[in-house]
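In structure tokens, one chain follows: the form predicted on its own.
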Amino acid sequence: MEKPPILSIRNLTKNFGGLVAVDNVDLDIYPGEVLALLGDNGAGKSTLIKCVSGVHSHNSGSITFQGEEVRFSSPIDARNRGIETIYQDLALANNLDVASNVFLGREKEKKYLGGLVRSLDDEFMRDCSAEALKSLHVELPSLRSPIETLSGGQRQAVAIARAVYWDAGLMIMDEPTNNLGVPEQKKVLELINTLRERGVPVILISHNLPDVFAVADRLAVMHRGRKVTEKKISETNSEEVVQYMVGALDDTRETEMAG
């Protein structure tokens, strides 16, 4: 028996004024499951995960996550359920070090004098923070470092071993691989499927092809604000997607024409 999707999406609608950014859009994602979303500039993608990482209110549909309709108020609000996103700018405090970056927001504190003193637990922090890399089979050179000295593929390793300290139930990655090196793009992937192995699923967005037909196992491609085809990554290939992207194929008018 199938297991029932982690998140489902259905009938969302994002408008913007008179601009309709995101149409009518159905989507679920599985456990354990890699889905690619793509499409050119403008297509929708970023605003529709942004509805479902709670940066926008979406105007009509429902968003499902776990079992439980939502509509997060802020993206605080879809972390503390267990939604974790991963943009281009990481969202990492460049002059504080790894350990601070992993509690961002969610500090551990040491209590004195019957807790009138308080101060941060920074050895806790670490040791965990530690813990966190060496699941995911990342060695940095300090974890008292500031993330600015940092690589950008060890600032991904930063961001995704937060995320699985915090036990997230979803990970969306918006253009991990962007401005890396080919061994530094290598490194994420991996880590994506270190995801997948743990059961955490996660949406990628990306434009670049290779990578989605590396770690993907299915792919929705959004033109206009419409998702305009759903496939395995089995069933199509590249020039094929290319082609969904631009608006030359559609299949969801192919389906609207036959009914």
Second form
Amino acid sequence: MEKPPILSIRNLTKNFGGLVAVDNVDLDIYPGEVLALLGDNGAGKSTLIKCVSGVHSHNSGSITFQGEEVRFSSPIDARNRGIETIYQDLALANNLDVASNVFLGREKEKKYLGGLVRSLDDEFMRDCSAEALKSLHVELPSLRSPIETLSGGQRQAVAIARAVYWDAGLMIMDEPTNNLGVPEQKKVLELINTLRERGVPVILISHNLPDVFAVADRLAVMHRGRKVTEKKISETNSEEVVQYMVGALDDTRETEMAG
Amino acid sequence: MGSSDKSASKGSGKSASQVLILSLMQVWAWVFLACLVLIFIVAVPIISGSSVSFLSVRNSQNILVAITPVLLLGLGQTFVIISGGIDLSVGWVMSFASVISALALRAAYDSGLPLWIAVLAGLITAIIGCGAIGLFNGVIIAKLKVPPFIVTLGTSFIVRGMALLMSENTTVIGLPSGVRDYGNESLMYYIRGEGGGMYFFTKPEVTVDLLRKMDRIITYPVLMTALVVAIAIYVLRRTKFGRYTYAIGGNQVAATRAGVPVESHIIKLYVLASVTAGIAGFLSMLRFTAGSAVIGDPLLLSSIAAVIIGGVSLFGGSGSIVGTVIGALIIAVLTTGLVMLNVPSFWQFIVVGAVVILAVLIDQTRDIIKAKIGTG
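Alright, leaving the form predicted on its own aside, put up the form predicted together with the partner chain.
Shown next: the complete complex, the earlier chain at its head.
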């Protein structure tokens, strides 16, 4: 990759008391790339991601985003800088419609009497949401009905459209295909491909190896807080990845032994 | 996602009768209200004699005057319940407002200020005093994360004590007689029969005989309530404030993650609930020309009943102000109608209670049918 990385993590360590959850991890992600982050439960991938998305604050090391070293005080802080995290649930208000969700917390208002009287500009918000969905090739039955009438995959699409509309510089997706039916899973993977075409880098956290091999460009595997390998998808296979995930293989250990 | 095929199959899954039943259930409260009014229009002259009419000017105005306090308590409550909370203190807050606004009005008038300024002082005292109680509720609920049911239950006892203390356990009287006009005069007057007619804005000077045939149309408290209702409809439907209220009730975690200032919004909601209760207390003080520490409490449960009949979900996330208005109207029409049918007043409670349960049953059944059609 010739371009400089969008996100660059160096020597990142995060511990909770005596427990080292993330141990001296280096990771880069480049423009227009889908990077899969793999690991067993408790391997530290979630903690690592939470440091990037502003949920946790790291103890040492650095996070550089778009050329600037950052340390986020909250998820909202991270989001304002262009790092959008799409959670499995908890991301949308199911009783609100599509546009209300896309603009939640950042509503567009019309002002009257010099700002004294304000009302929501629902038309504008609906148009923009429709456009964002269209750019992702997503069709929804209705933009006006509450999100709860949509399927899981459609809701995922709304969350992604929200990130796209607000110009996310980096998208973090936590198990996006969990709890979805097979056709819906396929659609979410198509969405990730669309994001790559648009040049939005994606960090994909997943347990699902077929998904990862279908959509990712590179993968990084974590085990017990350390990054044990980082490979191009074309240079590995699922058997090998599983060996890394369970700790049977470990690139760092091999180099130590070689050195 | 290419869901056009899916929506097509959904569309064909709904039969015409299902759609009809669903839309009827959606607006059942309107239908129910209309049916009630029709029944009373027919039944009241039959039972109570042909000279009595349910929809007379006098009776319809009486209904409006009767619902203003219930409606005002219900307005703030609607916002709070949509956000997933509840405010049990509004009844005693209304009483408290009645007492402190009476005291402030009397003190202001006795110190030589003109009557209208004294009335205004009463209103401002009610709003500030009740706003402070709402702030107390909101801060403990939002910042200290104590469940709203507990906090407002506690506050209602505290406010009850404060209202009784400040009124010295008696009705606050000695208000200037002009206060009566603020609470009871109206925009329009209608005098039945010979020598009568419509009068606008000024009370007609008429004989005692005609005066008895005079009805007041849209009294000032009704007018002020209507104004507050209109503002509340606008705020809930058309503003960020309303949108955040629904978002918090729908998914508080999502709202927080999306950057909605959840804590400060919850505080504002409880302030709003207390202030509308304060306005209710102030208006009742004007209407009765006295402050009473026991005026509001009996109305608390009626106001919650109105909100629930109006379709607000106690789980939060859905409901509307118009629904609450309909709910309050249903209760008022029921109680007045039953009185006019000479039904003993105890029956009102039984009927209202049954309607509350019926309302929730209809809403639940509707949601189940909706879900079935949606997935089928």
